[in-house]
Every structure is written in structure tokens, then in C-alpha cells.
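In the form predicted alone, a lone chain appears below as C-alpha cells.
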Amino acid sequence: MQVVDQGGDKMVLHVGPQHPGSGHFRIVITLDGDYIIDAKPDPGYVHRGAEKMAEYRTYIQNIPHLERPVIIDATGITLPYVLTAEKILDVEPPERAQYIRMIMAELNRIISHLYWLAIYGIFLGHSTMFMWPMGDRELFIDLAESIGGTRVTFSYVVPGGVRNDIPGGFKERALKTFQYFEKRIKEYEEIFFNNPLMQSRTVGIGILKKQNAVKLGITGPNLRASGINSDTRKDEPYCFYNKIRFDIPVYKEGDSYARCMVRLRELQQSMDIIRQVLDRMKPGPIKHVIRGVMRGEPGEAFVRTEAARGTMFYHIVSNGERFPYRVKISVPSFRNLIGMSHLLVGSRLADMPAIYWSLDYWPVEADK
């Protein structure tokens, strides 16, 4: 803490980068009393050079390290990379592989949202809301592990399809899990979302107006919480999202509570998507086998998808070699970071955790 004027009324507070509430990320906050008059995000502490590393690895070798910036949404960050690489490589995955990709993407969305909800609960002082989502999250990790073979980072989606088929009995196991978790969502609402203490900490706090959300380039649940009906799965369908019926949760209030509610409702929508996929999916090949070294024609390609935190964008440039010439990743956390200062300035210091975590900012994803 540092006094910045002689009267001692204003001071600078450094939140992070070792602070458990910021997650390897620093916010430099200037306070006038307990009001925030300036907030400067200071990212970069977990930068690992994912884009540069991608220039020295083959298209298939890039998949494991590209998962690392956001391990709790591993499919969310690798699926758009593979879709972009397939354009460069001129490969079309089989129908069954497309559906399985959707299952993994939605499982990862649920896993990511439950992780966020657990952290949000503990930072609002509700320890039960930390333990419940973390425990329920294990059920979805188990489902994803039964497909991908590992608990967190799967390296499952590959150019041409997926590594392996879903195991026997997966549908019955998944439906049983969904039936249980739908009851849990109602319990979440009763114990946490309808809790007057939680609502007093979030309703009307950190309001992001519709026009500001658009102007600042906010994406994902944070954008939809400000009244913008935008989701890449609907706007620019990929895989077979255009064949699936699902709703886009949208709230007009734009406050911290609305941002929480969007993610809560998305849990149900992801389960509904997986149910429809399991009903539609037919037996068949799960991979288009690529013989020899993967080399694309010289050119460039880009793809957008809807990851757990919003629009994930890849731009790959190829010069015909087995390594990409250039890989550019546009991640949702970095774009949502722009709204952090906008929301914190004018708020009270005690409201900072509720606002900060309502954005679901993931420092490693932003720094990549």
C-alpha cells in the first residue's frame, strides 16, 4: 500500500500477483477512502509464449501445449485450433467425430463453470458453495475422463476427428449424472443464488450497460448478461450446433448477479445439448486418417468458436511446411479484461471480489 497524496486521503493498493483472490495477476487500485477511483489491470505474470511455441511444432504436436493456458476448458481452447488447422490441411472429420467433439466441448463448459462457481462462492464467504460445485464437478470430470483418458487436459480433438470413440455405456452414465445434477442446480439456487446475502453483494453491483459491453468488446456470458443475444454456436455454427435446439441465456441487468445467472443457466443448456447429441449420433468412423506428414497448402485460415468464457478465435498462416508459419490466438479472457477497469472504478473496495470474479477472468488464458 502506498500513500499518493500528502493529505493521506488517497492510496494505492496492489492486489496480486501473489494474492489468492487475483490468481497470478495484479490490479493496481487507487482508493479515495474505500472508493476505487482508478484500477489498472497488470497482466503478463504467467505468459508462456504459446503462439511463438506453435511455430516450432507440428500441427499435431501443438495440441498438448495449447491446452495449458486454460486447462479447465481444454476442449474450448483446442477445438478452434483443430478446426482452423483442418482448413489449412483440407481435412473433413467424420460426422460421428463432430458430434463427439460437441460432447467434450459441453462437458468442458460445465467443468469450467462449476470451477468458477466454487471460487465465486468462497470469495463471497459461502464455503458450502465452494464444496458443492467442486464435488459435483468431479462427476463431469469422470465423464470426460472416460472419453479422453485423462482428468483435465485431454489432447482429445485432433485434425481429422478425435483420438478414440466414446466408451460403451457412456450414454446411460451421462443421463444418470444429468438427472442428479438437475436437482443440484435447484439446490444451488435455494442455498446461494436466492440467498439475500449473496444478492445484496451482487445485485446492482458492477453494472455493465449494453452499449458499453458492445463498445468494450466484451464476449461470452459477460456480454449476454448485459442484454446482448450473441453466441458463436448460434451466430457462426460449427460442428453440428445448427442441428441442435438450445437456448441462449440472456439477462438485461448487466450486474454481477446477472453474470452469475447466465452461467448457472448455461449448465442446463449444455446438458440439453449433450442429450440431443447422444440421441442423434450414429455409429461410424471417428477419424479421417491422414497419411504421412501433415502439410497444408500455403495460405491462411481462421475459425471462431464459443469457449466457456466467450469467443475463442484462431488465425493460422501456413507456408506449406509441417510447422505453422504463424498462430494467433484471441482469447475471451483478454477481451473481458478491458471491462474490468470500467466496472471497478466508482465501486467500493469491498465489492471488488464480487465484480472481479463475476467476470470469470482467467489470467493464464489471457497471458497465453
The other form holds:
Amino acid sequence: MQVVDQGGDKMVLHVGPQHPGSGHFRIVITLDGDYIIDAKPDPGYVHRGAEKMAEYRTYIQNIPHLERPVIIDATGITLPYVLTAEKILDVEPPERAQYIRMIMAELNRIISHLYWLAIYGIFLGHSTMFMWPMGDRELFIDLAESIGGTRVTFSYVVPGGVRNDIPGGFKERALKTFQYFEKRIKEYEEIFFNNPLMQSRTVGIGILKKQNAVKLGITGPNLRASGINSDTRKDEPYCFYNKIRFDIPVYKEGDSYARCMVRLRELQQSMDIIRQVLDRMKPGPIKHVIRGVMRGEPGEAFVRTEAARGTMFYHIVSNGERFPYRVKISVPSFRNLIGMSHLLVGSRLADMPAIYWSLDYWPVEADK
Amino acid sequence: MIYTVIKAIFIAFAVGIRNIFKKRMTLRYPEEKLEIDSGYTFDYKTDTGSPGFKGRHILYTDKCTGCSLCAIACENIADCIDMVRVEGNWPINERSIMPQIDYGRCVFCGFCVDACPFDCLFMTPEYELSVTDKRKLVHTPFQLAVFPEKKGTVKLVPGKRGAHHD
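What does the same protein look like in the form predicted in complex with the partner chain, given that the last one was the form predicted alone?
Whole complex next, starting from this chain.
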């Protein structure tokens, strides 16, 4: 990217890639006084070629590898991959495995949203809001760890089912944690979301109108904050989301505050989903056993799921070999990046962190 | 309007002050350690694992046949398993080769455990693997054969007066 001399009283400002407020990512901002007149995102600093590397790995070896782009939402990125690979390999997972996958996916959504909330708090200058979600996230990591075995990168969902059953006493632990966390959500609201100091920095800042959100192709919580009721879990149900009753939080304001509130409400929804799943689960097999090398039929398959940041889309082409011929990932962060330059233009420089982090942009996921 | 703003600020302060008197969540790490029940194991016959922590491996040297399936499973993931020659007499291991794991590369996915058909490679709750010398990260088969002692004593408990380690 070239930096052009703007002349006059305009200034070009590079935010990132080392700036703590941007992640491994740069935005080139042109300022006129305090107002941003142009913002050019410059991603690609953490591009690792995950799609190309996936062509040299078997269907199992791809699982730990494809987790790397979003380690805080590991199930969110591996679940669609496994669902796509199952279509290629032509296996049907047992019922219990589908439910356990939903538990892990929703736990991961909570973990990811709490991480975002902590970062958003600290960048609005509220250090309490950094400490609390980071601490409470530990409880959910504990729950996920008791199933998946590791803290963040579980490698838990495999073609044919899941690798192990949930441990005994998980239901009691989970319900106890949810009971505790529901009280905490009220406290979060009181100290942060209803706080006039926080509202003054986010309400009416970075408004994304309904028609613009559709035009730019925004996905996930950012789209729902603009008043569009769109969630892949409802629109194209995968696993057993069609058997579960849950509401999708939708806000019509489209500003930074609405995007925060959508995520806060999703925490509650995810816990409700896990509660229902735990009630519905019946004992049974957890894996459709595939012996030998996994070789797909020649053909292609694609699956859309709802990850923490939005719609995650996988397209796998197989030519009957051990390795997939092509793995295409369409990640939500990259699609939300398009909205960033649209939102930043016309706002003040001081509002940049409030807009930037409200999009929940994860550079590594976008760069793959 | 101004009344609601002042009220909201007071509520925010009150919540913060209320939390001062709750139990702390911080884990005082070197003094206190988290209790982890068991490590991840895998039953090859039913092809399902048992839930557990994926920490350092444990190698049962008397059961290992040197089939190298764990090293093949690790290919393209971390490439951290090497089959090395081991001194001694091993009746079922003709070539006397056993896995040696480089923990500088291991990602703790546990697919090597899933690959082992002789139930001789499992994982343990041992997670304190830091060393001062980089070369010591490579664990030889005899180092892997030692079962770790249990260290943790506390657990994270969500209670009425805040989550804390107990």
C-alpha cells in the first residue's frame, strides 16, 4: 500500500500493525482535523495459507491445522469443516454426537464473546470490564476443557462423531456455572452496559444502516444489530438446532452499542441452548467408526454454519484421494472487514476503537 | 434525564464496591495448582476416547511394538514424534524403536493416542513442561514412561459469593 502526500492540513495515520488496538492488522486513515475522511484496511500480516496447506493434509490431519486461524472459537471453525467432510466421506454421525457438538459450539461461542467483551472493555478504558469477563471466561474454559481436554484448541469434533463422551457430572457443573453467570450478566449490564460513560462512547457511533449492511455483505451479530433477523442456526439448521427453541437477539439501531448488546444477549441464548440440549440428550453411541484411511468420493460439498463472528462457509472438492483437492473457507471476519472502512469514514478519530472493536474483527481469521 | 444518568453511575459504582467484598477468583499459581482428574485415553476397540486432560504423554514401554503409527499420525500436524532406538531387550518390539516426543512442536491434539492400536500411548494431566534448556523439551521414551505425580489441589468453584478456587 502506498502512502500519498495529502497536502494541506490533512494527515495520514497508520494504525497498526504493531498497535495494541488493532491486532496484526493495519488501517491507513486519512484525517481532516479530527474527522476520518478515508480509511483503507490493510489485512494480510498473518496470512499463512491455511487453504493451500489443507490440500496437503488428510481429513483428520486438517482438524488441528484448521483450528489455528481462530483458536478462541476452535469449534466454530472446525465444526463446519467436519460437517462438510462428512458429506464427502458419506457418514452420518449418531444423535448423541450431534448434541455434544452443539454443546461445544455454544460453549465456544460464549468463550469467544467473553474474550471480545474483555477486549472491548479495555479499549473503552474500563479495566474492570477487562478483568471480569476474562475471569468468568475461565469457568467456561473449565467446562469445555472437561469435554475437549485442552483449554482452547480442542480438536474435538472428528468426521463420524466426536472423540470422547462428556464426563460424568458435567450437567451439574454446567448448570451451576450458568446459574452463577446469569447473575454476572446482570452485573455486567449494571457496571458497563447501562453505564452512561460507556453509552456516551457507543450510542449513535458507527451506525450501519439496514440496507448498507445487506449491500456490504455483513454477517453474524453485526448484521443482527442492524435489524436483520438472519442466523444460520435458524435459516439452515445443522446438527439439531431445529429441535431447540431459542430466540435470536435483533437490534435495529445498528450502532456500536447495538452490536455490543446483541453479543451480550447471545451469551444468554447460548446458555439456554446448552440447557435444552442437556435435557434432550440420551445415552448412545458417540461415533460412527471409520476404519482405515478416509477417502472421499469424488465430488464436492459445502456447508454454512454460524460461528461466533458470523456465517462460516466451507467448500471442499474431493477427487477421491486421501487429501481434499480444494478447501475453500469463507470466514466471517473478512466479510465484516468490508464494513469497517464504510463505518470509519465520517467518524471522529477518538471513536475509532469503539467502532473497530464493536465489529469483533479477528485478523488471523480474516487472513487465514 | 440527569437523574437517571446519576442513578446509573451510582449503580455502576455500587456494583464495583459490592464486588470488593466477594471472594477473589485469582489462582495464586506457583503456590496453588489446579486439580486435574485424569488424562486423555483412547480405546482402540470401540474407537472412542475417555474425557481427560491432554497433557504430556505416557508411554507403556512393555506394550509398545514400534509400529510407528503414532509418528505417522503426527505427520503434517506437528511432526514432533520420532521413532528412536532404545537400549535393552524388548520381546514384542523387534526393532527396539519407540516414540520420542519434541514438546517444542507438540500441539497436544492427541491424534497419536487415537492412532495407537496397542493401548500403550496415552496422555496425562501433567502440564508443567517448561525447561530452561531448549534441548530438554525433547522427551526420550524413558522420560515418557514415567507416570507424573499428582500436583494440583484446588478447583475453580462458582459459588454464591463469587467464583473462587477452593
